[in-house]
Structures are given as C-alpha cells and as structure tokens.
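In the form predicted alone, a lone chain appears below as structure tokens.
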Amino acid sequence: MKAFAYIRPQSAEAAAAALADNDGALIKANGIDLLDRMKERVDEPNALVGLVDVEAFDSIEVEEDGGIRIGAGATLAQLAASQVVERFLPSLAYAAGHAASPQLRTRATVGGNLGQHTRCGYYRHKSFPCLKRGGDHCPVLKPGGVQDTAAIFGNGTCASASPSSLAPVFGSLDAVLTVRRGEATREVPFAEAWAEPKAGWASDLVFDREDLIESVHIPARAEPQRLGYEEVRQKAAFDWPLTACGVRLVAEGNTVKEARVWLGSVAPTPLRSEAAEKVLVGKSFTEARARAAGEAAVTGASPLPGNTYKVQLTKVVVRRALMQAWGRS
C-alpha cells in the first residue's frame, strides 16, 4: 500500500474543503472497500479524508414534514437496529441487517455501501484489462471471461454488476441525495445518481472526487405503503448479491395504485423496471400477478453464456419481494 496523509476533519465543510485542497484525495468513511483497493494498488491515493469524526454523519431522524433523513454515515448495524427504519422502512431494515456479516455491518455506512466498486475480480486485480479502470475493453466480455458474477443488463461495454444492496431499496423509496461539493449543496434524484461504464471512469455514481454524499432523504408518504426486499447470493453470509430487488407498492383495497421495482445486482447501475411496474399498476394484485411482473422484470436481458441462471433469479427474487410487501398492511 502507498503512504499516504490521513487527514480528519470535524464537519462537512471542513471534509469538502480537506477534498478541494488536496488533489487525489479520496473519502474515507470506515474503509470496508476502499481499503481492500488500496492493498491491490488500484486505488493508490495521496491523501484520505476520513468522517469518522465529522459531527452528526450518523444520524437517523425523521423530519418535520414525516420524511426520513439519513446520514451517510449511519452503520449498516445502526439501520438495521433503528426503531425509526424497522418502523417506517422495513425493507430498509431487512436489506441492512442481511448485508456482508455482523461485523462488517458495525462498520460499513450507508454511502460506502452505495459508493463500493464493482466486485468485478477484473477490476479489482491490478493485473488485468479492465475497462473502468481505463482499459480498452471488459474481459469479461471476451472469450474465457469469468462472467457467472455478471450483469445481465446493459452489459455490452462493460459486464460489471452493481454490487450494492442498499440500492435497489433507496431506489423503490425514491430517495433523494444531498451531495457536497465546497459550501454548496444540491439534492440529486436516486435515479440520476448513476453513471453508466465508461474508460476510466471506476466509481458507479456520476459525482467527482470532490463530492462528497452527507445524507438520504426518505420523501414522506401520505397514503400507506407496502416495502418489501429479496436477495440471492451464494453465501448466507459476507457475499455481495447475485440479484436483488426493492420494491414499493401502493394499494387500494386489493388493486395496485402505485409500484416501483428496482433490480440491483443485475446491471452496471442500480435498474429501476418498469416493465414489471406496468403488470402490477391498475391489477388486482395476487401471486400470479407478482409471477407475471417477475417474468415482465427481465424483458430486455442479455445474458452472456455464463450467467444465464441469473435471469431466472432475477424472476423469483422480484415474485419474492411483492409478496413480501403484500403480506405487510
């Protein structure tokens, strides 16, 4: 690993001007990704700014207005443990209290689990080819490639699969994030938070180095919603997700009025489906119903040959999470 300056400022401001004032410096929250990239000298920084001491990072409260503020900061543990989450968001809860291991989860925040590198073995093996690492091309696409971990969609440039749990989740919530840059702030739509792949270009979110997320707004809701959350990995334990799915529904009596699915796991980017919304919203909803937006769900799939079973879990775990939500009033 290279030296480096470990710089710790006490507030948000100081962290963004700390960001601004030394070039290469990257965020440090409790290091659980960019600690591994560091020891692989993929990521070799001159400096860290961490946020272990910035004040009130970790909060969790909800707002005037019914809303639900989360600091980036806040644990995996301390989401999962929240009285506030279990209440109000518990597919919140669910998706952060099955995340990595307990241990891991004491440690790892919110916006280093949003924030994480893909877990592409490309990506992270300085040895390799690879296109966000400012490559010409994605192994994974070529003949041989490793490809059982990859995405499904949207994988014709680069096959990396988004590995965040959390995700799929702040997406069906439609979560807002407030982002620093210097003294300013500005509120960015979950939606439009993501970058596609590109060369050279590692992080999956589109902000720059200088960026740094202090919070996700959970908007208030006044009509009563159904969460749910269903993964697939291959570890019960300290895996990342094969496919993931967060969704949000509101019902009328037994008719859908509003869903959104969100798929994680299964692309570069967290993956919102409206295909699968369109066969829920207007419906009466039952099994059936949540089977068909599961087969809805992977419209536009494009397995590669070594991940063809990704598509059909990609079916269940949406079926999985709408029943879920359904069962909870």
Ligand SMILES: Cc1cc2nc3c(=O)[nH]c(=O)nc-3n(C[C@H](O)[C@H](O)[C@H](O)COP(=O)(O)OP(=O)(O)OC[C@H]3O[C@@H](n4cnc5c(N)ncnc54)[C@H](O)[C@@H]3O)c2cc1C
Given for the second form:
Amino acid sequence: MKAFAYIRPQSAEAAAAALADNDGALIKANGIDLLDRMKERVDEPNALVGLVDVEAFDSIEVEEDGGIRIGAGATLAQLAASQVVERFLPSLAYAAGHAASPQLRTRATVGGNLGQHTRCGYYRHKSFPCLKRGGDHCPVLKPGGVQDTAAIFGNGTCASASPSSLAPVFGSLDAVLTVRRGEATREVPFAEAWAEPKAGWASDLVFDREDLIESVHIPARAEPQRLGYEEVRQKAAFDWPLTACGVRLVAEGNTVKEARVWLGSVAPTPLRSEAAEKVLVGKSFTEARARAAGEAAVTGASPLPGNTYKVQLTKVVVRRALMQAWGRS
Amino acid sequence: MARKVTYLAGIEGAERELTVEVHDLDADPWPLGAKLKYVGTEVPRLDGVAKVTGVAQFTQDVNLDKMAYAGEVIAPHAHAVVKSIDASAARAMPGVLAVRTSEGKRVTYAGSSVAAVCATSREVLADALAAIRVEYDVQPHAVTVEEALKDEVRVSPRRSNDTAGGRGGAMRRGNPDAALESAEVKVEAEYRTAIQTHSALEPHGSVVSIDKEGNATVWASTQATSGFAGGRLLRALELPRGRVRVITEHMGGGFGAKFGAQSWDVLCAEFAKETGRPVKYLLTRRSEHLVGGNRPDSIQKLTLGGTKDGTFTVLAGETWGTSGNGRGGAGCANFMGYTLPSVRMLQHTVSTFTARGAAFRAPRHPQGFFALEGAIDAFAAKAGLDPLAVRMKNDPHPVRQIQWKIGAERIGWKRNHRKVAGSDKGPVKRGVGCAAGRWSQAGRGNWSVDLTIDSSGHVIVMNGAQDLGTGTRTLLAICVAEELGIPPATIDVRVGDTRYPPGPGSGGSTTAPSLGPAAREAGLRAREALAALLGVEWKTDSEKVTLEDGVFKGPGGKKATFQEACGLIPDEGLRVRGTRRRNYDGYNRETAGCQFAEVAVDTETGVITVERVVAVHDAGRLVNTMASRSQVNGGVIQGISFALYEERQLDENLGDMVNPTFDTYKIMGMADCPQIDVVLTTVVSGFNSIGMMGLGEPATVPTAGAIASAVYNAIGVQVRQLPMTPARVLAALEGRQQ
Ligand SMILES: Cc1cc2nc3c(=O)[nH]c(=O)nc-3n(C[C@H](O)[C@H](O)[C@H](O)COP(=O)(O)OP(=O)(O)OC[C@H]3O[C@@H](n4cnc5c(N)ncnc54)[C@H](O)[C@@H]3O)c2cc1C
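Would you mind generating the form predicted together with this ligand now that we have the form predicted alone?
What follows is the whole complex; the chain from before opens it.
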C-alpha cells in the first residue's frame, strides 16, 4: 500500500480538525475494512485519522429519558455482551453477536460497520471495471457476471449489496446518527444517511470524507417495543449475510400499531420496506400476516438471473424476524 | 539374498495368512496382533510446540541479510496480447533493483505474469508493481467448459480443446450395451462439481541465496525437496544439482500443487543471480487462487443399471471438465470402488483460457465419488432398497464391509436414516447418508534413512523429505523408537533438507509408507550395532544380546540400559543406514474407507448444516493414531468445504476471478465444523515391513458424497451440483437444478 501519515487524535473535535487539515485523509476505526481496501489500492489515502485514542468513543449509555446512545467506537463484541443492549435492544445484540467471527467482533466498531464498503468482488479488485470506482458500468449486471450475492433491489446501475448486518437493525430502531464536521455536530435520521449508487461514489453513506459518526442514538419510547432480527448466512462465521431483516413492532392487544421493517444485504444500501409495514399496521398479528408481509417485502424486487434465490430468502427472513419479534413481549 | 516369511495379515474378522519373499536385510514384517510399544499409539507431533509458539521456521519466515523481494504484475485477462508496458516509473524508484517486462506476450489465462520487479523492500516492491502500466489487446476467450465446447476455433488455446479419452479417460469393460438394455433398474442423471483452489495457508514460493563460492541455497515451500531443483531452476542458477541445497523445514500445506520449482521460483533464482542478493518471493493470495493450482471441475452424466435385488450390472457415462490450458487431468474416479461388471466411460478434458489445474488431494476422486454415490442413492430409491444395503451388496472390499457396519452403528443408521426421505416435519429437515472411498498406496522407492548415535545416546534420524504438516518427523521417530526401545520424543529427527539422503515427493499419499519401513530398518541396524558393541564388552556372541523393554540383556544376567550401551560408542560415533526395498505381496492393493454424515437442511433458506460425520478409515498399520486421526479430520473438513462452499468464481466476460481472497472465496471455518467421529481400523496390509499404507488422500474421498447422500435423505431430492449452496438447494427443492 501507499505510504501514509497516521494521526491519532485524543478527541472527536481533534479528529474532525485533523480531517479538515489533511486533504484526502480518511477515518480509520480499527481498519478491518479500510486496510483491506488500501492493500488492494482501491483506496490510497495520504493520511489516516485513527480513532483508537478518542476518549469515551466506545461508551454505551442509557440516557435520562431512556434513550440509548452507542459510541461509534463500541465494538460488536461489546454490543453482544452489553446488558443494556441485551435487555432493551435484543435484536441488535443478536445481529452484533453473529456478525463476522469472534475475533473480528472484538475489533469491528459500530462506526466502521456502518462505514464499511460493499463486499462486491468487482469493487474490491482493481482489475475489474466498477461503477463505484468511477467506471461507466457495473459488470455484475451483464450475463456471465458473478451475481450470487448481488442486490435484488435498486440494482439498475450498480448491483452491490449493503454488507452491514447492524444496519437493518438500526433502521428498524429509527436510529439517529450524530455526525460531526469540524466544530459542529448534526443529527441525521438513519434513513437519510444512505446514498443511491452513482459513478465514483464508493461509500454506501451520503457522508463525505470529513464527516465523523460520533454515536448512534436509539430514541426512547413510551410503549413496549417488540424487536426481531433474522439473517441467512451460508457459512456460520467469517462471512456476511446473504439477506438480513430487522423489525420493530408496537402492539395494542393483538393489533399491530406500528411497524418498521428494514432489509440488509439485498440492495446497495439498507432498505426500508414500507410495503411490508403496510401489511401489518392496523391488523391483528398472525403467522399468515407475517408471511404476507414477507411477500409484500419482495414486491418490486428485480433479481438477476444469478440471484433469484435471494427473493425467497428475503421473504423468509422478514417472516421469521416478525415471528421472533412477536414472540418477544 | 531372500527369505520366505509367513505371517498373519489383514484385519480382525477378515485376516489371512500371507507368505512373502523378503530381502535378507529386510526386517521381519510385524504380523497382525504383534505387541508393539510405540507403533500404533498416540504420539503428539514432535514439532507441535515449535509450531504453536512460532519458533518453527517456514519459508515465509526466512529473512537474510540484504535480502531483496520479487513480485509480478499479472494479467487480468483470460486471453490477450501485451501491446505495451511502461515500466519507467518503476525503474526510476529508489530501491528497485531489477525490472522485467514481457511485451508481445500472449496471455492465455488471468493471473499470467507480464512483468516482474525485484526491490529492496516489500513496500518498494508493491509501489513499483503498482506503477507499471500494461496495455493489452484483448482477444476472445472461453473460460468455462460449456463455452469452450460451443465454438472450438474461437476459444481454444490449443489446437483442439477437447482431449477426449486422453490419459485413462476412456474405459470399457464387460458388455455395457447389452447390460444397459437388460437392466431391470436404471437411473440416469448429471452431476456437477466446481473448481476448488488448493488454498494452502502458506503460499507457493521460495527464498534463493547464492553464497560467495557460488553455491545456492533455496528455502522452498515444496512437497518435494529432493525433486525441487529441476532443469529450469538449475539452468537459471547455472549450477549442477549437487550445488543447490533445498530446505523445507516446515511447510504450511501443499495438497498436490507444490512439487518442482515453478516459474516464480525460477524468477527468484534469476533475480538472485542478477542482483547478487538473496531474493524472496511468495505468491500473493490472489495469485495463489489464480495460478497456484486447482481441482478441475466436472460435468458427469452417469447411467447406473442393475437388477431388482440391487446388484449393479453396468455403469455408463461421459464426463467433461477443464484443467485450464493443460492437456489432461479433468477425469473423474466415478467407476471405482464397487463391483461394476460392465463399464463404458468417456472422459473429456476441455481446455479453456484459465490457469492450469494441478493434482489436488486425491485427484479425480472426491468429484467422482460424489457422482457415483449420487447415482447409487438414486438407484436404491428407484429399486425401493436401503441405500446402505445396496452399497454393501456391491462392495467387494473385505475391510470396507467391516467399516460399513461400524459406521452404520455409530451414525445410528437404523434410527436416523429416514425411511421416507424428506419426511421430517417443519422447515428444518434432517437426514443421514453415506459414501465410500478408496485409494491405493503402499509406498514406493528405495529411499534410505540415515541414523547416527553418539556416546551420550543422542540419536539423530535423517531424511531429506519434507514434512507437509502430516507428521513425517514424528512418524520416523516412532519407527526408529520401536526398534531401539526408547521413547520417540527423545529422537532428534531432521527432515526437509537435501543435505540428507533423498526422500520421496509427497504425492499420492506416499511419504509415510515410503519412509516408515526405511526408518524402521535404520533403527534395527542401530540396535544390531549396539548389540555388537555389547557382545564385545560382554564377550559373547552379539546374537545373544537381546533388547527387552528398553534394556539390553545378555547371557548370565548381563544388562545394559540404552544409555549404557551407547557409552560404548567410540568417538567417531555410530552411523547406520536403513533402506526401503521393493514392495512384496500384500493383503489388498486398495485401502477402503467410508463416511457417514448427518445433516440439517433448512428447506426455506437452503442452508445446510453438517452436524456429524463418522469417518471410518484404514491405512494399513497405523504408526501414529493421533496423527492419523488428524489426517482424517483434515480430509473431512476439506471434503465438507468442497461439498458446501468452495468455488472459483470467474466472470465469464472478463475471464478473471471475482473471489480471489479468503473473505470472498468461501472456505470452511471452525464455526462450520461438525462433530467428526474418526474410527480407524487397523489392517496389516503387507507390502512392506510395517504393513502400512497412505492415508492423506483417502480421508477426503467420501465426504462430499456422504453429505450429498444425507441431504437427499433429509429433503427427498438430490442436489446434484457442488458446492451445495442455498441457491442450488432451493432450486433442487423447486425441481430445477441450476
Ligand atoms: C471476514 C469478515 C466477515 C464479516 N462479516 C460481517 C457480518 O456478517 N456483518 C457485518 O455487519 N459486518 C461484517 N464484517 C465487517 C466487520 O464487522 C467490521 O465492522 C467492518 O469491517 C468495519 O471494521 P472497522 O470497525 O475496523 O472499520 P474500518 O475498517 O476502520 O472502517 C470502515 C469504513 O468506515 C469508515 N469509518 C470508520 N469509523 C467511522 C466513523 N466513526 N465515522 C465515519 N466513518 C467511519 C472508515 O473510513 C472506512 O471507510 C466482516 C468483516 C470481515 C473481515
């Protein structure tokens, strides 16, 4: 990889300043994703701003109103082991505890997990053309392209699939990201954090180079929440899910009052399924309804010849995540 | 010169007397039931501590003064002509010692080298390689068998792209046409397997160093130290073989793709000569996947016929596979193991614009047995018979007959095999299945093992062969220990260095049975020499000196420990040599082996979980049961990986590999590892003085077949394509194979 400067600020403010002062500098959490990209020369930054020394960046706190704030530096292992997360956000604990591998989870951070780039093999190897890397087309879409893990939604220009298994959970929780640029911070609703694929835009996030995710905020709720997460992975570890779904339900008796259904690994970004939500809200919850929500979730899917099976997987994870959520009260 | 020995061989329950003619110098073969102290016991590997503490030195760990690093720019095209190369920026970089370019070269596979650099550090090397600009004139190509067969002229890197029937690829026995006609039960289906890359943890490569006198030392990751320095390497070094020392102290896996020096080793040697520095080059992971070797894929159309009572009468088939731009090697062992009176088989190796295949742990076998066992399952289902009973009915091997019973008992066949396949309630369905394996290797070659002892009792055992990680070091120690009556751990074994007597290349599961008998004989010769010294000391005939329980005994109650006996060794030390001579008659030319699997299949997602594998194997007399178990574990793991995960994915338009790293090339990890129940059946196989055979390859032959068989039992339909991905399982359930 190309030589680079390594800056290790002690605070988020100093990190933001370092990003502003060093043109082309990239944020490095623990580098699991970033260093791979650099070794492949997909990214060749002249400086890295490392977050390891940023104080209290890994805290997981319950706020006074009951909201939960997760520092961007918290690791997946921390999420999986946290009593707060286990108790209030079991779907997040499960997703974090099953991602990647035990070793990786001890290093993989929440910020890096949301910031990780697609695992598309074409994007990852510079010898291939790639729209995200500035090319004029996505080779995955051609007959003869390798399509098995590609997106089945929103894949008209780029078929990359969003890799994060935390993302659909955060989506279902209506999370809000606290993002710092320079001295200012702003609150970005999760749904607004993602960018449609376009030529030369490698990240799945809308943020630009200088935007630092400081924390993820899960808003407090008055009513009890029923949370669920389901995924399908071919290998039990050291691999990403083929499909994932995070759900949140609020019930009144047997009736669903509120529903959030988010999908992971099926589109270039995490994807909310309002179609699935519509099937549920205002109706009494039954397994048949959960199944119908799964069917609704795949309306509008545009699978490629090599990944039609992901449509079936998506229906199943939606139904199973809903059943799981409902079973938890 | 020769004497006749009659002894009991085989396996308990199917033993038989063997009368063999052995060389005068050969040790007496140990019979079935021989009481041995160390052979056949659990011996932890001698280099285990060195390996887990990081002390063991692999080729990657060799770092020499002023060492330089070599690397290559590889083509991302399957078929192209190199139009131009601009290496000026690389040449100008400080630290770049040498640059080579191949303008005009015709590239016939992605991964092919088009430029090379030698630099003072890894960092400079990487920058220099990245700074080389290559322009290609891209040509039409075909990278899959089906494409290659479509349009022969356009796509063939060779004159003909179909070497039908080449090298063992055509086979005819009995009267297949009549047998097909008259078969009462007949099944026909197509089975497919994918290209699996060797994926050894340690990449290919070497460190080449030339000393002041002009002698070369090559540290290489090789399965054949003695055969490593061949023509091209010697020409590059301009040295005779005797002045090139090859060292492989420890090895991180080969699986059949690491024999003689390859182009990158030659490059290393050339750069070492050119720069006057030691040069290191180990392939990148991407190159490993692209050019480091692979198991050819297969399309196997099989028809199996027989009688209603489940007796096979005929197997007919045709297969296709690609070994890249190589000529042969894509055949399938899909007509072996069982009694098949009539066979008609035609196998095609189709050349494509991809890098060459290589021997891979049991070449032709895992893919062949996957298809054959699939056909057997289909046959049994059609005949309405128990698939295990059908297998046993057609199995001629006396050892496997015993093994089927052991395996069935352990997996709980009666209880767990679904009478109606796919009949479990709920979306997750379980089933069990089984498959056979075979191999044939009792060792070969007249290899020698040298042994020295000094007066302190320090025993050194030497042979040049490498230890692939299979436990060769420990094996030699055990064979010597048995003869000397001292614990294996006290013996200093030196392998992997051409300074010692030459050893076999580790291919075909030969190393253990080729060297074990030589080591045993070295131990025997040393014992005789010690007895002779004691004979002089005790003034008695050395023949009257015996070794019992590690103590030498002579007439009149004379006793000496091993240590005391060694005290008689003169200053110049004791040096003996044990040699392996030709194989004699044996019990059965084939090793048997069978495996049973229990799986859970989520029929809504297509995800298969292997919950348990029972692996019943034999390899003659087992010298180290712990190492043997480890071999079988490894074979099963690699077999599951082949069955469920591994697949070289090529973009057909670009001809390059989309998954050339371990985060994209799916390979089995610990979290996917089932409970593996290894059962080892000891067979005194004859052939050599220990009665041992090879185990490395047979252990991976049945696995994919057994898992596919279990999946069939679980879900009621066959998944006829490997790897059995969720997509393929769902397609099979929907009634369409992908
Ligand atoms: C084999 C393997 C399997 C995996 N499986 C899964 C899986 O199943 N599910 C899953 O969700 N993940 C999986 N991962 C990803 C893993 O969980 C890590 O989260 C991910 O790689 C990020 O690692 P990191 O925290 O070191 O971030 P880095 O690699 O340091 O950063 C990743 C990206 O995020 C940016 N970034 C980091 N922190 C911030 C921040 N605070 N603000 C803004 N941008 C930031 C960086 O600039 C970079 O672009 C897997 C990874 C591997 C290697």
